[in-house]
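In the form predicted on its own, a lone chain appears below as structure tokens.
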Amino acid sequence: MAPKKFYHDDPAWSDVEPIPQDDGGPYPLAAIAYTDEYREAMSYLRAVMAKNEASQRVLALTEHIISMNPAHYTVWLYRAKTLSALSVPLSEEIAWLNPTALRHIKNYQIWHHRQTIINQLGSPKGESDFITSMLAQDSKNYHVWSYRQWLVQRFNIYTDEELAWTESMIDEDIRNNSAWNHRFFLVFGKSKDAIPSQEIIDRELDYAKSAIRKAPQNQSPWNYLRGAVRHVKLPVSTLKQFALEFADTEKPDEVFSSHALDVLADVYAEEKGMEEQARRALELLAERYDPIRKQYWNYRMGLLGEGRVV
């Protein structure tokens, strides 16, 4: 653990009558217990913002409290205030960000922070590595797949590679839903309404098929495979043969997708003379396959009554 650090006897801060906080006078009513070390620091910063200071010790001031608190953003906001003003390198700052999102792996201030930085230098090198470093913690980390999304977007890395890379991430954990909507974004999502080449189409239905009969119970897959044939606007009846290997509602007993009785439920509700087909598949999924979804299942078989679908 780090020593304490205190600005009121250090000549570098002489100058400096630091702000305390104001909690709305002497007796406030639910005071937050900062440590002596945290309150005087926040002071000490008060009094830098209210002069507009930019300089190496705010810097550094700044560094300090975003390791007693990485969250709060009006620091980070004048830091990068600081670092444009003194025309800091931003490489620098990509340096000593590295460690410090490391340290705190799930913290929205580091990633907008960062997201900035990069903006700026106007290139993604490096990103992919130090990425790669993250998701070794944590697979799954939101703020690391939506940064990734944004450097995607920024850098137009729609490529092979992308997706290449991407499907390692799936090949890795194949339950990894984040790895999975990553993939959606790059596939389809470049454009929201232009409709992919056929080719491009069955590759990623085939793709997403493959990964079902490894794991049928698997929800990602199907929620890609259904968003995939939304977003080209094929009927839901398409995956209906598909479906079938998985269950079955007049087998009741060799069910081996929920997922698969959901899209059946679906396509049955869509087809004429098959609503009772569709009831059958939302009370297996209410009574055996998903029960502790049982009021939607219901909800969703009140819909067939009034002749509509979910």
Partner chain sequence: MAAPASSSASSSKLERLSATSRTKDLTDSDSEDMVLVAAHQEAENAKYIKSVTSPLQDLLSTQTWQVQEETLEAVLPYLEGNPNDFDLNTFGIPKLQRIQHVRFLNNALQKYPAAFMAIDASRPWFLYWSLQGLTALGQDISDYDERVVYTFAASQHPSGGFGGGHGQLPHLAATYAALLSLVIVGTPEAYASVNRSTMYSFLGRMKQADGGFTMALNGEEDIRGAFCALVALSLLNLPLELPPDAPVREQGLTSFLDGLTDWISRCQTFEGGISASPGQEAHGAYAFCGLGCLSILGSPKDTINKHLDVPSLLHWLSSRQCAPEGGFNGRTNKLVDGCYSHWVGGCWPLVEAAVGKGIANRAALGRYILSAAQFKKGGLIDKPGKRPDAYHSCYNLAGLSAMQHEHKYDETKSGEVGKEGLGGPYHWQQDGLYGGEKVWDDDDMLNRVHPVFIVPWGKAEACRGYFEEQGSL
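Output the form predicted in complex with the partner chain next; the form predicted on its own has already been displayed.
So it's only the chain below, everything else dropped.
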């Protein structure tokens, strides 16, 4: 543990008049009994912010406060502002940030700060490896995945290498929906209306299908499959033969995936004269294979007569 640091007796800070904390009137709610060290450091931060000071000592002060409370957006934002005013080498900031981030993995101010710095630095070098090491600790961390998506977009990293890495994340846990989302983002997300080549569409459908065969109740690849079909504007009937591998309304005792029944219900709802089959699939879901969502399946049954499809 670092020794306590105070400013009132530090000659380097003698020119600063600290602004003391106001918790909000004589009887503030949810006030915090700060340590003297934190309370004083914050008083000096308020003072330098009031003067809009950008200096090396401000950087040291923000580092000190972050070490005590990394969940403090004001300190991070003011540090970013100071860094850009001082034009200090940003690679040093990243080097300092790495161990800090590893200590506070759930903290998302750190990720936004990192994004600000890397954006100014103009290079994603080393970032992929760093992200991978963070995901090794928390494989579904929303901020880490979001940061990775920003990185891909900012530096145009829609590469085979990125796709292969995503695949390795799915291989590690085929139910990691964040990894599936990243794959969709890479393949289909580059622009809203861009439709990839037939070859890529086939590759993606095959990829999701083979994942489903390993664990047919895993909803991630089913959502991927349906999302891909919808995105490239293919009819849902594209998935009929595949869904029949896992469920058949004629064989209600041999269902291996509720998600297959769900797909079949949509396929039959669109198919002429197959409304009864659609109803059967939804009944099987409501009564037997996914009873917690009974109201939802019933709602879909109610749509059948209306010529509307889910």
